[in-house]
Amino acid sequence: MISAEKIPNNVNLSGNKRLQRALEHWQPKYIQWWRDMGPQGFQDYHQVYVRTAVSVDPEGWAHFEYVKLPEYRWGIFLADPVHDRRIGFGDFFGQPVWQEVPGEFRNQLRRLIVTQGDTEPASVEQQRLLGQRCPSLYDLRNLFQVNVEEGRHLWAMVYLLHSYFGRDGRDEAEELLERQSGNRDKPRILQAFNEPIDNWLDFFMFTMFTDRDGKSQLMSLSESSLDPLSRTTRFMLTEEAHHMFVGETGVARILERTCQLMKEAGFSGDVRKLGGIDLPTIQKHLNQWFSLSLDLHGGEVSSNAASYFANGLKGRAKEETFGDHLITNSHYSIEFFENGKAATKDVLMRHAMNEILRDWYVGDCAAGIERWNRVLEQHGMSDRLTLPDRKFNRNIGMYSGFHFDPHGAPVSNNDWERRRLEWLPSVADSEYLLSIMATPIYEPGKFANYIAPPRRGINQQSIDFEYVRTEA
C-alpha cells in the first residue's frame, strides 16, 4: 500500500532521510511550476473528481474523491519486484538486474531518464488552457485527470534522478521545472512537445498519438536492467492508457456528432455550417501529430539505440516475445532514400531498434484508426481515415530534409509549399476550432456541438454527473 507521508510513497522514503529532505525541498518548487503552468483558472476554487494511486496492485490500485488540483497526492509509486528477475536482453543476458546505476552506463542512463521526465511537464504546459474551451465536464475531468498523472510521471523520473544520480541527478531534477513548452530560450528537449496545443482536437490527437508513443517508450524502458526504473515505467505504463482512451474516444465521439451532422446537412452541406468539424480537418490533424510522433522513437540507424540494447539499458516492447535477445549478427531490412530513389537495405538489428519499435507502434495506431473507420462505416459513409506513410512530414531520420506526400511518394519543395496546406492544419483551420470552442460547456450533462456525449461515466458515474464543481 501507500503511505500516507508528506510525499505518498511505496520506497521507504522515511528509511532514507537525505533522500527524504532532498524530495521535500523539492516539492515546493513543483507546487509553484504547477500553479504557474499548469491549469489555468482551476487551481483552487474547483474540485475535480479525480482518481489517486493507493497502491501498485493490478486490481483495486485507484481511489476516485473530489480534489482541488494543487493538493492531489503525487507521489513515488513502484511496481512490486519480480522475484530473482533477470536481465532480459543484450550481452548481460541472463545476468541479475542491478539495484544500482553501474558507473560505465550512468550518463545513458541519466539521459534516458531526464528525456522521458521532460515529456511530462511539458504536455502540462502545453494543455494549460484548454480547461476554458472545454467541450463537457466530462472532457474537464478527464484533461485534469491526465495532467495531473503526468505530474506524477515527473516525480516518478525526479525519483530515480534524486536516488541513483547524485548532485547531478538533482540539477537535472531543477532543469526539468526549468524548461518550458515552446519557449524560445529554454525548449522541452523533443519537439512534439514544444507545439501549441489550444484546441481539443489537437488535444485528442496528442493523447492518442503522442501518449502512444509514451506507452511504446515505457514498455521498452520497462524492460531495463536497472531494476528501480523498470519497476517504475511498468507502474506508469497502468495509468498511461487512460491517456489513450481519452484522446481515441475523444476523436471518436467527434467523427460520430460530424457523421450525425452530416446526415443532418444531407450529405450535400459543409459541416462547418451546422459548428461540426469536417473529415478533412480530422486527417490533417491526423497527419501532423502522427508524424510528429514518429519523430520521438529517433532515427532509423541510430548508434545509440545500439548501445543502449547492447547495455541493457532500453529492450524492445514486450522483449520476451522475441526468440532471439542478443540478435548480435541478425540484420533488418529498412527502407532508404537515396538520390531521389527508395532503396531497401539491411542493417544490424541493433542499429535497428528505433525502428523496431516504431513499427510496433505504427501496428497500434493502425488498429485505432479502424476503429475509428468503424464509426464512419455505422454510419453509412462511404469515407476512410488512414495513417500517413512514414516518410510522411518527417524532421527526424533519414527522412528529414526531404518532402513526401502522405501516401509516400517524394515531391519537390515547390510542391510541398503548394499542397502542403492540403495535408496539414492550416491558420484558417485553427481559427476555426478557436471560433467553436470559444464558449465553453460547465453544465454537467451538456456537450459542445461538435462532439457526442461519451456512452458511459466514469467509475460508475451517470454521463451528466458534476465532475468538476466549483466552491461556493
Contents of the next structure:
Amino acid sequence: MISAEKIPNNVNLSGNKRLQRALEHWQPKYIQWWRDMGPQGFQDYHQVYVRTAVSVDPEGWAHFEYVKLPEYRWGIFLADPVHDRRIGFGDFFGQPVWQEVPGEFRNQLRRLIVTQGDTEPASVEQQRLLGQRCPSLYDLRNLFQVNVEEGRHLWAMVYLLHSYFGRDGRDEAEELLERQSGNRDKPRILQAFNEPIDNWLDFFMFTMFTDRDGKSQLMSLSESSLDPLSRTTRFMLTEEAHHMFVGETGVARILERTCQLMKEAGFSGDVRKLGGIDLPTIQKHLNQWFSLSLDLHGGEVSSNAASYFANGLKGRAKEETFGDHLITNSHYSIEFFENGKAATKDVLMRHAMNEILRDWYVGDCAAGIERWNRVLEQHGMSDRLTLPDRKFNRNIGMYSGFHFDPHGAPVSNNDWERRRLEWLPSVADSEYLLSIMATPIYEPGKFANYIAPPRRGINQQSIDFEYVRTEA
Amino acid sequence: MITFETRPDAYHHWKLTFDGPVATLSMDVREDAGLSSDYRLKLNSYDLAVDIELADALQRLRFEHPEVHAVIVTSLKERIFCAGANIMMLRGSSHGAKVNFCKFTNETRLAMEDASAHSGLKFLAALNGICAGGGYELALACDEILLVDDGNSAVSLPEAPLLGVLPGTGGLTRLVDKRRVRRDLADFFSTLVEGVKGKRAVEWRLVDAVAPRSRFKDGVQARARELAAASDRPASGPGITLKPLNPTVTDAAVTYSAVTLALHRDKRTADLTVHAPAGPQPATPEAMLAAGDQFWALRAFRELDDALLRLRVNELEVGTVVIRAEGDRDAVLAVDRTLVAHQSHWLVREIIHHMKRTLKRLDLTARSFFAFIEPGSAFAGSLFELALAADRSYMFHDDQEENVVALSPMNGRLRAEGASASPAEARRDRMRAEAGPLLMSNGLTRLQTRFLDRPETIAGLLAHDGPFNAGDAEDAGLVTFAPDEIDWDDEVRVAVEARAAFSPDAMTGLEANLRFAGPETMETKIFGRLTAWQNWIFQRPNAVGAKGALQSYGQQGRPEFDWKRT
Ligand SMILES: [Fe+2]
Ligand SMILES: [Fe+2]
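For comparison with the form predicted alone, kindly provide the form predicted together with its partner chain.
First the chain shown before, then all remaining chains and molecules of the complex.
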C-alpha cells in the first residue's frame, strides 16, 4: 500500500486515489530499479547522511538524517502556487495558466516531460560505479545526495505523468524505468546520458555542465502554461543548484590540489608524476562535457521549439526579463557555416528558441569558469581554463558534420583526426584517471591525493564527519 | 438554415401521381424556387432543394405506398428531361456546400437502387427529352432507361468537356460498373458535349431502349407494368404516413422525441444522443402498422437521419461529435428481436433498411464520431451499431460491472454452417452465417468490417451469453478503450479536445480512409472517387479559378488551363 507518510508530499497524496493507485504499481518497480541500477555496493549495508525534502519551506527541505539508500523517502513536491498566474509568452499570452492538460497539447507535453524525466534516472545509472572509486566520504555523500535527488526528480516527472496523462502516462512512467543508460537495445533518449561516467573528474564535469543543462531545461519548463509542470520544475531547480555546487566545487578542489602539486613539482613539472591531475587533462574534460551539453539543447533552428513556444509549453529562461513575449515577427541572427565560411542568417526568433536557451547556458557556464580561474589566479598561475567555442565537437545542429578547433576555427577532417586528442580526453587519459582513483577513500576526514578537502562540511558538520557509515 | 423535411403537397419541383401498381415521379422544376435567388433553375436543372423533394418522395413511396411496385421517373417539361445540377448554383457555392450537395444527391440515388434491390420497387427512367449530366446520372440510378428517339434527344455527360469537372453523382462509375458500358466507349461518350442518341445509345448500352415519340408513352407504360409485375410488394396498402418530425430547434440544440443534438460551437463539438424505446412497443407487423411513424425503430432513426443532415449542412465547424445511447437496453433488444422475427413483412423490411441507410449516413458524415458508453447507456443491438460506426468508442469501466453493451441479430445473424464441399464454400458459408441486415456501403456488417483480421470470432461474439461488461468488451475488441473511474473524465475530455484541434481536412480524409475497410462495392467506389477526384477538381484553378472552366462557362472567352498533369 502507498503510504502518504512514507512519501513526503504536498500534493495531497492521501486524498488522490488516482495517484495512489498509479504509484502502487510503480513504486515497487522503482525500488527494484534503484537496487539494480543505483549505486553499486551501497544498497544494504551503508547509511548515508543525506538531506530529505519533507516540505517546500526552507526548514522542510533541510532535513538531514542517516538512511539506507533504498529506504530514502522520495517525495513529491510542487513549489507554492503563484496567485492568478498568467501565461507569460506565446499565442496564449495573458490567459490564465492551465491546471489541466489541454487535449490539443497532451502529446507534446507528454513528450517534453518524458524527455526531461528520462535524464533523471539515466544519470544515476551512469554514476553507479563511482562509489567504489570515491576520493572521500564527503564526496561519496555528495554523490549519493545527487543520486537520490535525481531519483526524486524522476518521481516529480512521474507524478505529472500519473496525474495528467492517463494510461499513456502510466505506461511512459514504466518505460522510464525500462530504458537504461548505454543499453544497446533500450538506451536513454539523449546521447549524453548514454556515456558512462566512471571517474570523478567526469562526474564533477557532468554535474557542472550537464546538470546545468538540466537547469536550462527546468528554467524554460518552469515558465510553462501548464501550472503543475511549472511548479514541479521550480522546486526541482532548488535541488539542481546543489548538484552544480558539487560539480563546481569538485573541480575547484581538484584545481586547488593541482596548483599545490604544480608548485611542488616546480611549476614546470609533471603533475601526473605526483599523482595529480594536470591542467590539460582538466581542460580536455571540460571541452568534452561542455560540448556534449551544448548538444542537449537541440538544433539551432527548430520548428518543435517554435511550436513549444507558440503553445506556451516551454519558454525562455527568465521569460519575464524579455520585453516581447509574443515575438511573432522578430528575428534572431544565427551563425552558420557554409562552403567553408562562417556567415550569419536571420531566422524567425520562435524557431531559434533552442539557441536562445543555449545563449543563456553559455553565459552561465562562463561565469563558472571565471570562478575556477580565480583558483589559478590565487595560486599565481598564468594558465587559465577556457570554454571552447560552441561550434567545437558538436553532433547535433548545423555544426555537426564539420570540424572546428576549440577557438571555433574550421579544421579539416585530417587535422581533426590528428589533433583531436589535444582537445578531448584519450583512452590513456581515462586510464590514468582510473589508476589514481582505483583505491577508494572510506576513512573519515581523508582525501585522495588529487583533490583538496572542501572549505567546510555538510550541514555544519566537520569535514571529518562520518558522512557514510557501515551499519553496526 | 437548411431543413430536409417536406411533403408531396408542398413540392415545388416534382409531381407524384399514382395509377395502381405504377407511380410516376415527374420532374417539373420551378425556376424561382431554388434554395437561393442567385440562380434560376432553368431547363429542369436542380439544386439541393429539388433533391430534398426527390428524397422525400422516395421515402414516401416506400412507407406510404406499399401498393406501388414500379416508378416511372420522367419530366413534365417539353423535350427536356433534366439538364443536371445547376451550374450557376455550383459556381456560387462554397466548397463545403458543393461537397454536401454531391453527397446528399448520391445518397438519394443510392436509395433508389436500395429500394430496387431490397424493396421490390423498380424504377424506369422515361427520358422524354434532353438528358444531360446529373439528369443522365439520375437515369443511371434507375433499373431501366427508355429514351425518346426524336432525332434530337440524347443522353450526355458533358461535365468534363464543358465545365472541367466530373459527373458528381456516380455517373462514370455506373456506366462501367452497373451498365457494363465498355470503357473506351464510356471514355468517348464522357467527352462528348452533345452526347449520344438513338440506336447508338442502345448499342453502347447507355440506354436500354429507344422509342419514337408516337410510341414513347405507351412503351413506358407497358414496360413499367412489366417491371411492377415482378415485384414482391403487397398488392394493396395501407401504408403508414410519415408525419413531420417537429423537433424543437433552439440556437444550442435540436431536440426530437428520441434524439437530441446539442451543439457546443465554441468548442466545435456536439453531443448526439439517441434514446432507447420507452413504454410498450409493437410486437407484430399489424401493431407496427397501427403505430405508424411513432414506432420507435422508425421514429428514432428518422430523427437521427434528420439530425445528421442538419449537422452536415448547417454546422460546418462542429467537427467532433460525441454519440451516446441512453435508456433501457433491453427495450432496444426487444425491438430488434421483433424486427428480425418479422423481417419478411414489407413494413418491417422498410424499417430495417431505413435503419441501415441512416447508419450509412453516419458512416458518410465527415465529422469525427466518438461513442461514450457510460452507465445507464443503451448501446445494444441496433444502437450498438452507433458505437461500431463511431471512429472510436470509450466505455466506462465501473467496478460493479453494470455498464454493459450487447449484441443482437441486428448486428449479424447466426446460421448453422451448411455441409460445405470445399474450403472456399465453407468460408462463404461462415460469412453468410455472420451477415446481418445493417450492411455498410462495403457490403459487410460493421462487425465484419471491424474484425477483418479474424472473421471467425464474430460468430462467437454473436453467440455470447448476455451482455459484455467493459473488460470483456475491450478484450473482445468491441470498444476502443475502457478507462475506469479514475481516468474516465480526463481521458474523454482530452480525446475530444485533441480531436477538435486537428486539421478538419486531415480528419475528414483520415476517417474516410479508415471507415470502409474490406471489399469495394459500386457504392464505396462512388463515394471514394467522388471525394478523391471530384473534390480535388472542385478545388483546382482549372475548374474554379478566375479563368477556370466552371467559372468561364457561359461567359465570354475560353477557359485557360494550367496544362501540367499530375
Ligand atoms: Fe535532475
Ligand atoms: Fe541534477
